[in-house]
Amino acid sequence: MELLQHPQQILAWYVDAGVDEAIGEAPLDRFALAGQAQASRAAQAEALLKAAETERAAQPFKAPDARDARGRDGGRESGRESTPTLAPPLAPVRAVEGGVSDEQIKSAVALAAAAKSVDELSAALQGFDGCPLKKSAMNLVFGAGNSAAKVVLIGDVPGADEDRQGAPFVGPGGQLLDKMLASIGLDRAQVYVANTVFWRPPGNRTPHASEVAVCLPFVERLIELIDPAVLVTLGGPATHALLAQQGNVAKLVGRWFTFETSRMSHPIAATALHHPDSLIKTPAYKRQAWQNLLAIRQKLNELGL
């Protein structure tokens, strides 16, 4: 017997099953496409790394000379013409996906040592230009909480709401991060939240790993200005980029690592959690998220928290 339904009803399943656009006919693998662009993204850095490193191996040797290579009297020295010197290439600023260079990259780090408290570290954000990220995005999505907090959790990217309102998880995932810190004692004025990434990529993209590493510098000086006691990366993105554990993140939540820097005096300590999102797409991680949010309640406990 066929059952017939509305195409309303079929929708409506579609929504509730994570459905949000619809391109063709054919299914894609999406899980072997991010695999294989995975891969491409890395041959392609190391090739452009091994073309840098020849290309300043062949530079010749230039000795030092008071003018500039071309010459600032038009050519001619002592009334006598001067003869041509060939000024080596420039050392080749690297682009890698997503539009962002080493350069970019350098002065990130620079702004971010310099910030001396969130306040400023969040002004720096504001004026800075080297990720690409901010040209499409309507607002910077810095961080918001307790700025002296014992706990700080890091998501991935900004979603549409977060987007709109300038602020990390304030769409429903962040409505379910409210109920998790409830459920152990916890809520926002006693915490920071904030993402590795500080702008939404177009389309809730993957951020690729350059733009992810521009912005690391100003994550990590966050976390060093806050100083909290315990330091919770919420997904796979975010687990990734600051704990340095590659792998599925359903083998990495749960277990304990240390975070530290250069700058830091010590270490803290750092766990991973099932990001929001993904809980409410995938209600079967519940279980597990709760079993984590326990071990985190009892860490703050041991420290005294």
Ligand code: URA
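Just so we're clear, the structure is a prediction, and the values are computed from it rather than from any experiment. Numbering follows the first chain given and starts at 1. What we label the rigid core is the largest C-alpha set whose atoms superpose within 1.5 Å from one form to the other. Compared with the form predicted in complex with ligand URA:
- When the rigid core is held fixed, the Cα atom of residue 12 travels 2 angstroms or more between the two forms.
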Second form
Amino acid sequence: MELLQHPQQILAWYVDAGVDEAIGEAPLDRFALAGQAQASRAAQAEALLKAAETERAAQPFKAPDARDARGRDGGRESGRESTPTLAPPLAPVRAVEGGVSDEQIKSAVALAAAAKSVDELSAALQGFDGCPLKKSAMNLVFGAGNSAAKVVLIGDVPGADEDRQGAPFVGPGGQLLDKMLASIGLDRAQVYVANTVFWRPPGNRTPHASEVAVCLPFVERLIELIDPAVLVTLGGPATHALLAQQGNVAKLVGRWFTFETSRMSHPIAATALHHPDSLIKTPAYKRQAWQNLLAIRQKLNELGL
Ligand code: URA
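Can you return the structure of this protein in the form predicted in complex with ligand URA rather than the form predicted on its own?
Full assembly next; the chain just shown is listed first.
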């Protein structure tokens, strides 16, 4: 291994590893700190897994339908409403490339399925070590808001501000999100906000598919547990992952879909909206976003909310 001696080389090494800001004078061994909490989290995770196993053994197996590996329908571009459904808990999972094993995905599915409340889900995720991003992130960014909300909004990945504070949408994008919500008479206390991925990817890189895959069972369980009337995906990654849509999000925003899992008794109305960060970067999208927000308001009015 090459020994880095020049300060510039060392700095470049840090930047490549995703360290893009200095936040303290003294070094902190986060691996050692994490180790102390590890034992109790592992015990909790094991207890939840055992509970999931017991529950699964007591339930009749419901076969997934003949769709793709996640049970999702193709052919969405026809414009008809779609009804994504998922494979049942602990159904065989496909191999995923990029640092996450099938076992880790299975464990995510079981842990998420075992959670009976948003608090239990948050605790399960705290104890889950199957996502490699956890090692480089400062904090888990779970979600925030009203766990009985009628509207759930899902973004993509936490940024630096969210990573530091352990809360979603607290940076500039979050401030714009607050204004967007206010424009249709909503605030953070009335909605629930979370992300597609629960830990910040180093250097704000795009998360790998396997990192999204291992977080997805928790995101889906979060939506099941809150059971909102309307699900809003913010930007491409959330729209692709949760609504099983592909392609440019600019073509998907404003369309209505449905979201449903095998454990849900009814589908949820779902729509895609431009991500606030992309509205900051490309203000030209704001006009369309405003129209999409009005359509969400109208949907809520129709639902008597
Ligand atoms: N962007 C997101 O998608 N989520 C956050 O929490 C912050 C920025």
